[in-house]
Structures are given as C-alpha cells and as structure tokens.
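Just one chain is shown here, as structure tokens, and it is the form predicted on its own.
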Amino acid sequence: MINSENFIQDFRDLYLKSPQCGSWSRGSENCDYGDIITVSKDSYMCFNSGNCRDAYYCEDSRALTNCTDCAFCEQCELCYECVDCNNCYDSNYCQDSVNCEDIHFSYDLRRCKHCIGCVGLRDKEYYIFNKKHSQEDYEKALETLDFSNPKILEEIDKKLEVLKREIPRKFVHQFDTQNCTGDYIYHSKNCYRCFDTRHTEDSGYIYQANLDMGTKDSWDCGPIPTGMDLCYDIAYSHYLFNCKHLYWCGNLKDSQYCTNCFESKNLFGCHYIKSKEDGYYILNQKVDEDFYKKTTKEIIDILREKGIYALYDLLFKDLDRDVVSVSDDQLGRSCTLCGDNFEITEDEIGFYKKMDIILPIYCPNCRAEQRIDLRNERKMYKRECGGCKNPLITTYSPDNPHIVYCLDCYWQNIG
C-alpha cells in the first residue's frame, strides 16, 4: 500500500535493498577494470570513456587507440600523458593541442608536426622551444629525449613553463559554439556555465557531457548526461525526455526520483526495473493513472514542505534539520550548504517554471558535487557477485551494504 506520508522512508528502503551493478560497461570487451566504459575493447583502468581500443588509465575520453594516462582527449592514437588533446598522433606530455603529430611537452599547438617544448604554434614543423630547427637537428634532439629520466623531464618542464608565461592564450576553451559561457565546450549553443560539454543546446550547468552527446533544454545535469531533452537534476544517465531527479537510468520518459531504471515511462520513486511502458508506477508498484497523478502531487508537496530539493536530498538529507525557505522572486541568494552567493538567471527562472521546479537553494558547485557524491570513489575492490557468486572487480568495497551483481546477473534479474 502506497502512503504519501511514508514515501521518503519507503524510497530509501527500496534504494538500499535494490541490487547495484558492479561495473557499468556497454558494448565493451575485456574492459573489466574501470567504470562507465562504452563500445570499447582491451582497455584497463579507464573511466567515463567510450570507443577506445588498447587504452590504459584514461578518463573522460573518446575514441582513443593505444593511449595511456590521458584525460579529456578525443580521437588520439599512440599518446601518453596528454590532456584536452584532439586528433593527435604519437605525442607525449601535451595539453590543449589539436591535429598534431609527433609533438612532445607542448601546449596549445594546432596542425603542427615534430615539435618539442613548444607553446602556441600554428602549422609549424621541426620546432624546439618555439625555435625552428633542421630535420636532422630535431631527430638528434628527439633521440636524447629520455622519458624515464626525471632530471630531463624536470628541465624541459621548467623551460616550457617560461614559454607558457610569455605567450598569450585564448580566454576560454571553446570550438564551434554560439552564446556559451563556461569552459571546454564544443559544438554547442546557448549554454550557461557548462563544462566539458559537447553537442549541447539551450541548457545550463551541464557537466561532463562528453561521452556521446549532451543535452537540450536541460539544467543541472551531469556528470555524463547523454542525449537528454527537458531534463533536470540528472547524473550518469542517457536518452531521457522530460525527467527529473534520476541516477543511473536510461531510455526513460516522464519519470522522477528513480535509480537503475531503463526503457520505461511514467515512473516515480522506482528502482531496479526496466521495460515498464504499460502504465504508471510508484515505488515499483503499478497504479492507475488517477491515483498516480493524485499521489505524486501529494508526495511532491510533502518533499517541498520538508525542503527536499534534489535526489541527493531525498536519499541522504537529515529531515530533523531546520528547513530554509527562500522566496521564488529572490534572484540572488546564498547557498544553504557552503554560504557562497549565487545568482539565478532569467533563463533558469523560465525553465524552473516550465518544469514546475522550486528555485535552487544550493549554488551550482554544491549541486554538482552532490550528484558526483552519489557515485563510488575511483578505487577497485574484489568481491563476489550477489547473484552467480563469480568474482568481481568493482568500485563497491566488500563492506558496502548494497547487493552487487555482475553485468549479466544485473540485466537478467532487473524487474
């Protein structure tokens, strides 16, 4: 029997007893060590990455081949210790470089080849510390570049830092964007305070939308929001429409306050279910449409009265705390967690009204941190699957109270 007054505790109980997936992979082979790996093969200890081959210790990257220790890179091959590089080949210790080959210890290069310790160059070849060299001199210098010698690496780093301070750089990392604020935004328009985001439109506070594609008409989503429209307060989820307050969900429509739910619609407070498109569900129980609309409205009113703002609040908030009320017409306010001042834009106001959402009481940084805190730390443990009992390598520690399944058991048993 569903009781609106008991929803918070019933929701928490259902969440705690619902099985969790030991490691999230999709369409991948031999990528057991790591988490959130999609369409990849033979990759080790990689996180939040897709379409990778023979990648090691990489994170937040796409389409890497034979790369190690790279982050926020895309379409790179034979690269090591690179950050925010795209379409680079056979390069090491580089940052913010695009369409380059055989560059080392360099920063902000475009369409360059055969460079060592360079900064801000465009369409250059055979340069060392921003000075032109012959091919023969460059090849001799490359032979002496011992990546295993700490003294050599330290000396190069010192020279490079001098160049970095001398050469101006662009104020923001954006490409193919229109009317966007934030950083590391690509192929997007009308984005407000977004970071590490691709293919996103008319949205704000979107973080790490770089696995496949970003969002449209959505706010406060990430990390890893993929293919969303009209969504709010979403983390680690994909292909959603008109959804709020979700974690680890995919292919949902018109759903709220759910985790581990897939290929369904009209869900409220549900966990660990899939393929529920035949009606309306509250706390995994099927109900009729009238009861669904009446009860979900009652529950939402109770959540607002108790100061429940987001999914994280619903799962973990101490309900004995004093509730801080904030008037909806107050555009500037202080975060009730960290105390920092933050503003709410007119575009946000319009979105919140359209989606029937109370105005935020936490600043954007605290909101993002809460969504990230829903996820386990990036540390791997050995434990056994709660279903088939086979050994697992997972981010869930052996003393974690959740039931943890391997990927096969998870998909076989989800309701």
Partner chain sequence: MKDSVTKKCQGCKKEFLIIPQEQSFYEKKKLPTPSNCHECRRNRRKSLRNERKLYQRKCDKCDKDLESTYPKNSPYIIYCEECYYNEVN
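Definition used throughout: the rigid core is the maximal C-alpha set that superposes within 1.5 Å between two forms. Numbering follows the first chain given and starts at 1. This one's a predicted model, so the numbers in the text were calculated from it and none came from an experiment. What changes on going to the form predicted together with the partner chain:
- If you fit the rigid core between the two forms, you'll see the Cα of Cys249 move by less than 2 angstroms.
- A movement of the C-alpha atom of Met213 reaching 2 angstroms or beyond is seen between the two forms when the two forms are aligned on their rigid core.
Would you mind generating the form predicted together with the partner chain now that we have the form predicted on its own?
For this one, just the chain is written down, with no partner chains and no other molecules.
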C-alpha cells in the first residue's frame, strides 16, 4: 500500500534494499580496478574514461594509450602527469597543450616539439624556458634533467611560474561556443555557468557532460549526463527526457526521484527497475493513472514542506533540521549550506516554472557537490558479489551496508 506520509522513509528503505552495481564498465577487458570505463583494455585505476589502452591512474579522459597519471586529456600517448592536453606524445607534467611532442613542464603550447619549461608557444622546437636552443643543447639539457631530484623539479616549477605570470592567458577555456559562460566548454551554445561540457545547448549548471550525445534545455545536470533533454537534478545518467532527480538511470521519460532505473517511463520514487514501458509506478509498485497523478502530487507537496530540494535531500537530508524557506521574490540569496551568495536568473526561473520546480536554497556549487556525492569516491575495495558470491572489486567498502552486485548479477536480477 502506498502512503504519501511514509514516502520518504519508504524511499530510503527501498534504496538500501536494492542492489547497486559494484563498479561499471562496458566493452572493456582487464580493467577490473576502476569505475565508469568504456571500450578500454589493460588499464588500471582509471575512472570515467573511454578508449584507453595500458593507462594507469587516468581520469576523465578519452583515447589514452600508455599514459599514467593524466586527467582531462584526449588522444595522448606515452604521457605522464598531464592535465587538459590533447593529441600529445611522450610528454610529462604539461597542462593545456595540444598537438605537441616531447614537451615537459610546459603550459599552453600548440604544435610544439622538444620544449622544457615553456609557456604560450606556437610552432616552436627546441625551446627551454621560452628561449631557443640548438638541438644539441636541448638534448644535453634533457639528459641532465634528473626527474628524480625534487630540488631540480622545484627549480623548474619556480622558473615556470615566473613565465606563467609574464605571459597572458585566455579568461576561460572554450572552443566552438556561442554565448556560453563557464569553463572547459566545447561545441556548445547558450550555456549558463557550465563546466567541462560539450554539445550542450540552452542549459545551465551542466557539469562534466563529456560525451557527444548532447544536453539541451536542462539545468543542474552532471556529473556525466549524456543525452539529456528537459531535465533537472540528474547525476550519472543517460538518454532522459523530461526527468527530474535521478541517479544512475538510463532511457527514461517522464520520471522523477529514481535510482538504478532503465528503459521505462512514468516512474516515481523507484529503485532498480528495467523495461517498464507500460503503466505508472510508485515505489516500484504498479498503480493506475489516476492514483499516480493524485499521489505523486500529494507526495511532492509533502517533500516541499519537508525542505526536500534534490534527490540527495530525499536520500540523505536530516529531516529533524528546521526547514528554511525563502520567498520566491528573493532572487539574490545566501546558500543555506555554505553561505555563499548566489543569484537566480530570469532564464532559470522560466525553466523552474515550466518544469514545476521550487527555487533552490543551495548555491549551484553545493548542488553539484551533492550530485557528485551520490556516487562513491574513486577508491577500490575487495568484496563479494551479493548475488553470485564471486570476488568483486568495487567502490563500495566492505563495511558499506548496501547490497552490491557484479555487473552480470546486476543486470540479471533487475526487475
């Protein structure tokens, strides 16, 4: 029996009783340690990355071959400790560089080869600290560069920092964008304060939408949303239309407050469900359309009364705390979690009205932090699959009370 008054506790109980997948990978071989890995091979401790081969400790990257300790990189080979580098080869400790080979301790280089400690160079070879050297002198310098001596590394860092302060940099990282605010945005338009996102349009506060399937008309989505259309408060999900408050879901329509649900529509407060095309579901139970409409409205009113603004609140908020309410007229407000001031914009209000969402009392960063926290930290532990009892390497620690399945059991048992 579904009772609106008990919904919050019932939702939390059902979440604890539903299996979670220990770690996720697709089309990969020998990548047991890591989480959210696609089409990769022989890679160890990589996270949210795809098309990697022989990569170790890499994160949020694509198409890395034999790289270690790289983040937000694409199409690199034999690179070490690089961040935001594309198409680089045999390079170490570089950042924001593209199409380079054999560069070290450098920042913002394009189409350069054989450089050490350089900033903002284009089409250059054999430069050290932005000064041209002969090939001989460069090779001598590289030979004597003792990477294992922390004093030498410190000296290089100091000289590099001096150069970094002398050479101008662009105010944000954007490429192929129109009317976008935020950082690390590509092939997008009309983005409001988005970060690490591509193929996004008419959206706001989208974080780490790093695949090509695009996001549009959505707010507060990410990490790792892809194929979002008319969505709000979504984390780690794909291919959603008109959905709110979801975590680890895919191919859903017209659904709210769900985790681990796939290929369905009209789900409210469900966990671990698949392929329910027909019908209306609350807390995994099939109900008729009228009951669904009446009860979900009742529940939403109760959630608003209790100060539930996001999926994270529904799962974890301490309900005994006083409910703070802010008048809708107050567009400039103070985040009730961190105290930072934030503004609610006209576009945002238009979206909230269209989607029937209450104005938030947390700032956009706290909202994003909450969504990030819905998934475990990037740490791996050894456990046993709750289904088949085989050994399982997972982000769930042994004392975590959740039921954790290997991918096979997770898909075989989903209702």
